[in-house]
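The form predicted on its own is given below as one chain in structure tokens.
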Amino acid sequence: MNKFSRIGFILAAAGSAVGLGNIWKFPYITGEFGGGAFVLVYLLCILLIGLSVFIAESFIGQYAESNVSSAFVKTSSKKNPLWKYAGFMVFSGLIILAFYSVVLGWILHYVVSSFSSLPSEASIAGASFAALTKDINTQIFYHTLISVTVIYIVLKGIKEGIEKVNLILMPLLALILFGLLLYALSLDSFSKAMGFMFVPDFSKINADALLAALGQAFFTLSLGIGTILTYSAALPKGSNFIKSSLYVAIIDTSIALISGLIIFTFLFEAGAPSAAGPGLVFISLPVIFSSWGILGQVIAISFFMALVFAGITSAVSMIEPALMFFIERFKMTRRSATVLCGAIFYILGIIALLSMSDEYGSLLSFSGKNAFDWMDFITSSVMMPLAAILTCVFLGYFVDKKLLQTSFEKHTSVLVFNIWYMLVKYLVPLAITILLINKLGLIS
């Protein structure tokens, strides 16, 4: 298995970790939900729970260096050959990869719009949105577009792919969100964005908002789809998988509350209200844009750009898993599982897209949601709240509790280990475990 390089491995776990959910997803709930008092209790989930997740990928990853599959036999105190069912959580990742496809084609479709015309009214942006999602030929172009691009990357491997392309957009990512900021501070309503994401008012607060803020803690890291397991094994052995895995989160959450922290002093130097919803970035903040002129454009299409670039990091990494499972398990060569897993992926976002449309709608939906939706809802909901949960469990009562002393303790204290195997054991489950309840309730 070719090895990340330690910058490597961080840049490409935060690239997997950064996508939409920080850029688009965190702002909107954040905005739903109050602000402050939602930031930090997402701040607490993050470091309690999110971060425990995190760390017990990476070493079950580095510890085991092979496919999520053999991880879990390999590490397990018996070697029991049972464990290799926990690699259906592989499949997650290429689930999840169709839609995700679709909606960053989405995007890409904005950067292209976005030189030519923005739409001044909120009504037409709005139109102009649900437009898109029904045509077919246009989806399906972009949809292709980002598939190939993906499949493109994942074929040149760890090193000259993934390592690669993450090493030049999660920077330029960086430097686009970076000149958004300092311009967001030039304007006057930035200190009452600032005031909205950072000063709590309890008041906001009730159940939804606890489940929302773990919810967003837990699938912004790309917990519980073998991600992280996967890229753990590509690391030097002896890495510190503590100190990367600190790394990660802080990079991760530092993008959510810098992309807030823009979007908020946008909304608000133009008079718009927080809770936007999910229409925030395709329908209120393209009308925003549109009220500032030429400055307007430019700054749409880095926004748009920026959402693109945290996209394809995210998605290169969501195929890796399924790739190294039937590379390692079924011997197939490198290229032969790309294009297994590309047509998988490719077809299901094909399904997922034509959903939507009115001419196969019907078709294609059940129980009041259709492809698009279940295949969020399954993947979001149960298959990866269920991995997370069973990485949890696995640690804390099928793996040597010295053998994992003795790791941690090459790199962290007793103190620190002890804390962390008392979240994993029994706080991570129980919490993760309320999520997936209250999600399914959500069926009836």
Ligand code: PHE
Given for the second form:
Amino acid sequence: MNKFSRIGFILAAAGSAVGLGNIWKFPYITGEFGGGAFVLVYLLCILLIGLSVFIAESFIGQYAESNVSSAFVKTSSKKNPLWKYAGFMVFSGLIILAFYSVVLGWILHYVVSSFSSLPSEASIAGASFAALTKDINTQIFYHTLISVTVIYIVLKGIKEGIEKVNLILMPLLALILFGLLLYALSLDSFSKAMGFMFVPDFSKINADALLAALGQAFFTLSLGIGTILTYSAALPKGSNFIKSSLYVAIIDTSIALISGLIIFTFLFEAGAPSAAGPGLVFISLPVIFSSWGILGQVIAISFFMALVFAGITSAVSMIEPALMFFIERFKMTRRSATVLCGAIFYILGIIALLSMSDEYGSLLSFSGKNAFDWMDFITSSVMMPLAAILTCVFLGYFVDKKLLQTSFEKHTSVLVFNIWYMLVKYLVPLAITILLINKLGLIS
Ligand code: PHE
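Next up, the form predicted together with the ligand, please; the one we just looked at was the form predicted on its own.
Below is the entire complex, every chain and molecule, led by the chain shown above.
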């Protein structure tokens, strides 16, 4: 099989992890939950829960060197064929990609429109964002552009497509963020942003905040859809999967924190509210950029480009688990599997965007949610947590402990193994089950 180089794996897994989740979602939920205390809880969730599941997926992938479905069967101590059903998680990737591509399309539209002008008032910015989410033709145009790009990269394979794209886009993304961070550092509000993000006020923490932090830790590390497992199957044998997992978690967390600092500095500088919700980067930021004249325009273009780069490297990683599954189980060629998976997510994406329009909205809404929201809900609130619980229960109870021990002890101490094992066997499944029950409780 096509293998990554070790650095190629770290870049690709980091490319998958760093996405809209870091630059768009993390800042806005941090804003909604009031800053510092939420950040602290989030960091704990990454360290104790996210990283454990990341290492779990990475172990299974590297050990079994196959698609999600066969990997579970191969790794289970009794080689029980029923584990093939764990392969259900690869479909989450296609569903997420459907609406992720639509959102990436919005961002691409913002890159293009930032060249001509930026909205000068929040009401104008809000209205033009709302209009975009209802504009069928523009959205189909950008969704198609993103889909074709993703399919083109994925067609070229792990090494020539995915590794190469990450090798180019990840440094570019780092460069843009570094530039924006330097600019933020030069502004007076930087210290206020630091205070907002790093001085915890525990009165702002409630159960919702805990659950949001846990859900975000999963999403941002690309867990629960088989991406990390599938990428790890292309990790050279014998390379240290624990160390590379740690590097990816550090890169991902740093980028989320840096994005938060940049965005809150900009918001505070303009005296804008920090709790603006999902519209934060689409509505609040463009207005601020507009007040900075031509420099603001350059910053707007760079910022939205950074989001596109981060999003593309995540998007290609969402399709890979399903591809490997189709290629290995149904002996499809990479080309036909890509066409099939591409068609599925592209069509689902069209359904998602139509469901926000006035024309088709009511046709494509069920029990109070439109198709776009349903796709988000089903994946991030049901399928991904289920897959994560399954992965942990699998390793904790259905895989030979000796096998885990020997694989881990090549790379780490007995103590680290024991802590990881306890987390995966007890704490993580329990924490995610609570998350799952809670999210499902919100269904009606
Ligand atoms: N981690 C990506 C982000 O933060 C999203 C993602 C989820 C990518 C699942 C792959 C798999 O945007």
